[in-house]
Amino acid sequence: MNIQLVNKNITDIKADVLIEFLTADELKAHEKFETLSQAGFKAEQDSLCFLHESGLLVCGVESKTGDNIRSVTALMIKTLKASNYTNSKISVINKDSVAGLVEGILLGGYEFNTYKSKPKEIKLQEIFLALNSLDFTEIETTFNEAIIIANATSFTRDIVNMAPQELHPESFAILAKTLADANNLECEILDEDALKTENMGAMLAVGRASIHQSQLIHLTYKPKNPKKIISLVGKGLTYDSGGLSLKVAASMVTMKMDKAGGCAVLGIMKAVSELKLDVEIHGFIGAVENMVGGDAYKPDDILIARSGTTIEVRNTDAEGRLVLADVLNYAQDKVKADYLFDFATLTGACVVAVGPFTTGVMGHSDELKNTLFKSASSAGELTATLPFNKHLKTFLKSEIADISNVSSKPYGGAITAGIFLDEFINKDMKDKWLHFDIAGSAYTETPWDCNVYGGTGAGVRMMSAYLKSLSL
């Protein structure tokens, strides 16, 4: 499906279907919409009315903000794809609506059909966005950036949705190399021998029972005169069985999504390199598979992390934080960054705390958190802060090691996981680091907004917006 930005009035474009956005007030104010009223259409947010005889598809919006446009456009595109129409046209309302239109069309219309023996045939081929009297140069820039970010989000979704027998740590590394070659990125891969040399005892323990070797992926985007240096770290658990602390069968389904943090880092690297931002970006991914076997790491094991910190294992299903502990430590030694952000489907407790649509954000700097909240909001992603406190930290106390990998109490699990990671953040980076728990927002089995079944690409739009703001 092709989206074209056309520097014409909408009346000068020939298409099968005209798309219009209406508020309830607009519906009431004009007699020409009487047919819609007779059809029972009230122009409520995310409502549709298709007048086939007139070639008109009307979308109800509460107001014409980017969020509302994106949400109803995602429903609109599904309706069009289910029809036999080959093209349609839409008037661009203003510059602020462009990203909403593009994301609604590309992300709301996204389908993952890789494993379908007979993918559905879609007759819809083109959607024309008519500028009417708007400034073409200004809108074109916004349009092109929105296309890049939406495609990077879809790329991320594709990787998250890949089956675990196809995307394992070694093939994850190959995928990263392929992206690096295509987008002119630097790429370094640390295999298990290199991980042993780096003394990454925590990360190696998690992947020990897998037939696939764990990999640490380091991608780099370097513009000529970067304004900032940013390190991104992603949890890349290509599959998480829970290890010897085995998940129940129902919880094991969808565990291919435990690599979503690492996938988001790849998607962000793709977006940044194509947007050609003046920010140097380092992406680190700990690609590991947590399996069961005779050599699997065990509850009661004592692991020695790269930092030298000793960790008492009380639950092998709290494995992501062990991988991140070593990767975060390595990333800080490897790159002296201005900011450090990690992305991980870390805890089910985060979903309980903030719901399945929202990313939990943790860190010490309120100023940095507020800046990221603004970027997330402008990009259409939902975030909420989860506060650290010294009392929850006591739950991670170990009597026989420096720290336990899980809390001794069943409370505040998302926060205690974040506090565990904080133990591996250097003092000079404490106020420059944020942890994003995307356990709820990275994958959905119920479509919402522009997200369809499967991976959502959480983190890509938010971080792209933030990194764009740094390059201005």
Ligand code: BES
Contents of the next structure:
Amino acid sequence: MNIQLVNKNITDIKADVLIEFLTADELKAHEKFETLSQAGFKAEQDSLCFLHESGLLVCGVESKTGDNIRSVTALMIKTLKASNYTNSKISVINKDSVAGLVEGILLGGYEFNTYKSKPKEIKLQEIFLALNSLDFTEIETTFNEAIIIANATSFTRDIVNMAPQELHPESFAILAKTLADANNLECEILDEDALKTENMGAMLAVGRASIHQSQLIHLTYKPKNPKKIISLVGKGLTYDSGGLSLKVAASMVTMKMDKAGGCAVLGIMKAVSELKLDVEIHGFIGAVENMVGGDAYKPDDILIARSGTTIEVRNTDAEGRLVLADVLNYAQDKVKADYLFDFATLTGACVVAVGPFTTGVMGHSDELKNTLFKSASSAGELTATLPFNKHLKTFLKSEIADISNVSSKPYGGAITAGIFLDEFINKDMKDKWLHFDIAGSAYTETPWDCNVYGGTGAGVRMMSAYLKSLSL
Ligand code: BES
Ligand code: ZN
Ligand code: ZN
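Got the form predicted on its own; could you also share the form predicted together with the named molecule?
Expanding to the full complex; the earlier chain stays at the top.
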């Protein structure tokens, strides 16, 4: 399906269906909408009314903000795709609503059909966005950027949704290489031999029982005059069975999504390189599969991380932090970055704490947390900060090693995981690092906002907005 920006009045565009956004006040104020009221339509947010005879599809909005437009557009596009119409037209209200429209259409209309044997037939081919009297060049830039970001989000969703037998650590590395070739990125892959040379004892332990070799992927986007250097680290657990601390059957289903942090890093690199932002970006992904077997790492094992820190394993299902410990340490050694961000489906506790729609944000700098909160909000992503404190840190004490990989108490699990990661953040980076726990926000089994079943692409829109603000 194609979205086309048209520098014309809406009345001068021929299309099967006209899409209109309407508030309850507008509905009441205009007589021409009487049929809608008669039909029982109240123009409540996220309500739709399709008048087939007049080729009109009306979308209710509380007010015409980007968030509201995105939300109802995501519902509207599903209705339109299920119809027999081949094209439709929408008036662009203002510059601020352009991203909402594009995201509603592309992300709300996103489908993952790779594993369906019979392709679905969709008649809808074209959506025209009429500019009426708005300035074309100004809107065009916003529109093109929104398309790039939405496509990068869909790319992230596509790889999160891939089955674990197809997307495993080695194929993850190949996928990264393919993206690098297509988008002119540098790409370095460390296989298990290289990880051994790097003394990555924590990351290697997690992947030991897998038939697939763990891989550390390092992608670089280097523009000519970068304003800042940013390192992004992603948890890329292509499957998390829990290991010997095996998950119960019901909790294991969906654990292909434990690679969503790594997939977000790839999506962000794709967006940034296509937006041609003036920021140097390094993406590091720890691609590992957490499995069971005779060779599996065990509760009671002591691991030596790349940093030299010794870790007592008390639960093999707290594997993400072990992988991140080594990848974060490696990333800081390799690149002197202005900021370091990690993305990880790290804890079920984060979902309990902030709910399934919101990303948990942790770190030391309130200023950085505030900045990222604003970028996320402007991009339509939900975040909430979870505060570190010294008392929770005591829960990670180990009697026989430097640190335990799990908390001794069943409270504050998202924060104790964040505090564990903090152990591997160098002193000079403390205020320049943030940890994003996307355990809830990265995947959904019920549609919400512009998200549909499966990977959501959490992190991509938020980071693209932030990195864009750095490159201005
Ligand atoms: N990948 C999971 C976290 C997760 C849970 C992500 C639910 C998405 C949805 C992580 O590796 C894990 O298993 N964490 C454990 C930690 C515990 C053993 C301390 C958890 O959350 O139960
Ligand atoms: Zn786990
Ligand atoms: Zn995990």
